[in-house]
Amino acid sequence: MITYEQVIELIYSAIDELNASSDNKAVIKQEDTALYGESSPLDSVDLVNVLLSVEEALEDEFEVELVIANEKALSQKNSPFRTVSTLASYVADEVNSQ
């Protein structure tokens, strides 16, 4: 079993990461912090980043096995990459439905 909350500071570490290595990009972390869209101050390489980022993650820290980007998530009305909190639900279910 995986937490939301474990989520989120997975995904904080992963926005830490990437933005020690942007030089003209600070993103918030917080639950509202858009990911993906017009809002988003990510770009399509920095969203690929912080998803591989997290899943590293869960793989180093919870041994669990997960792509993020799959077509279940491609395939959602909602995108699970709208912002930091539905990442996070998207990622907390997906793990403990495994």
The other form holds:
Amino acid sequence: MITYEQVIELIYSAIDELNASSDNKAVIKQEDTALYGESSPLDSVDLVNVLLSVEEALEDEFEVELVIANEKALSQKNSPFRTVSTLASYVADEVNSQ
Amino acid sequence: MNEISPPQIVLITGASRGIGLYLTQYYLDKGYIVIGCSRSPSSITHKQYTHFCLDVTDEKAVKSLFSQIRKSYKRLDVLINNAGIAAMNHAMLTPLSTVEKIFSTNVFASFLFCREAVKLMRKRHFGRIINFSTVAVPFALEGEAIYAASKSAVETLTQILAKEFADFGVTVNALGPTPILTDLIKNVPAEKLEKLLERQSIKRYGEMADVSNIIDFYMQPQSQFVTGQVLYLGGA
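Could you drop in the structure for the form predicted together with the partner chain? We only have the form predicted alone so far.
Following is the full complex, with the preceding chain placed first.
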């Protein structure tokens, strides 16, 4: 069992990691931060890095193996990767339904 | 961060036999930390060597291997995707199960290892992936339709992953050895091999050192601008 708030913290850690790896990147840690699209400060490589960091943290801290960008996520009408908040909801639901 | 400090960590698939066994010993002798995997146990015992017995086509086992590498070393510098199988036969006499087995090991497993390796390599923005093709691709050898087709797929995989992984500081290249006297070709008739050697620019069997020479080239820090390439030995 994992809570929405716990996933938010994992995503924020992933954003910290992303910001630390770039000299000119400062992604703001907010639930409505866009993870992709024109309003997002992340490019596609950044998004991949964030998703992979969250997957690793899930494994390390919660012993959960989850492929976030699975067929279900990619086929949804409203992508779960829109914002920090939608990603957290999606990940929490996926983990808790395992 | 393109320079790396020793010891580098190298993962070699198909490490218990043939070229894989040679490369394992070769990179251990050069001071690398080597992680090997294969279905069978390894004959090598060395303080810088860890062997995992697994089927390279088993996604769960492969993911578990990478998880252990991440927890033990927090990084991976080089992946040598050596594991491969061959079956030489006329297409009309080749069962579909053989086709599936060859593609599973040569293509699907290569992809699986590339995908998991880049996840580990991305953090240091450095990595070298070396895949294995064969001269059977440019020679379009009869009797090797499935083996050569699977290696063609590996070449395409290499070229496209080179583009996808470039943003993560990871190069992806391949080499295509000529016949080398290993288990892989032990059942190929000598006259077939002689005919094949005749098609090469340099008409001799490949040596293990020919293979490690190319891998050394791909691995060296100065090769950071070399990616998506397939290098055939012997002048194919």
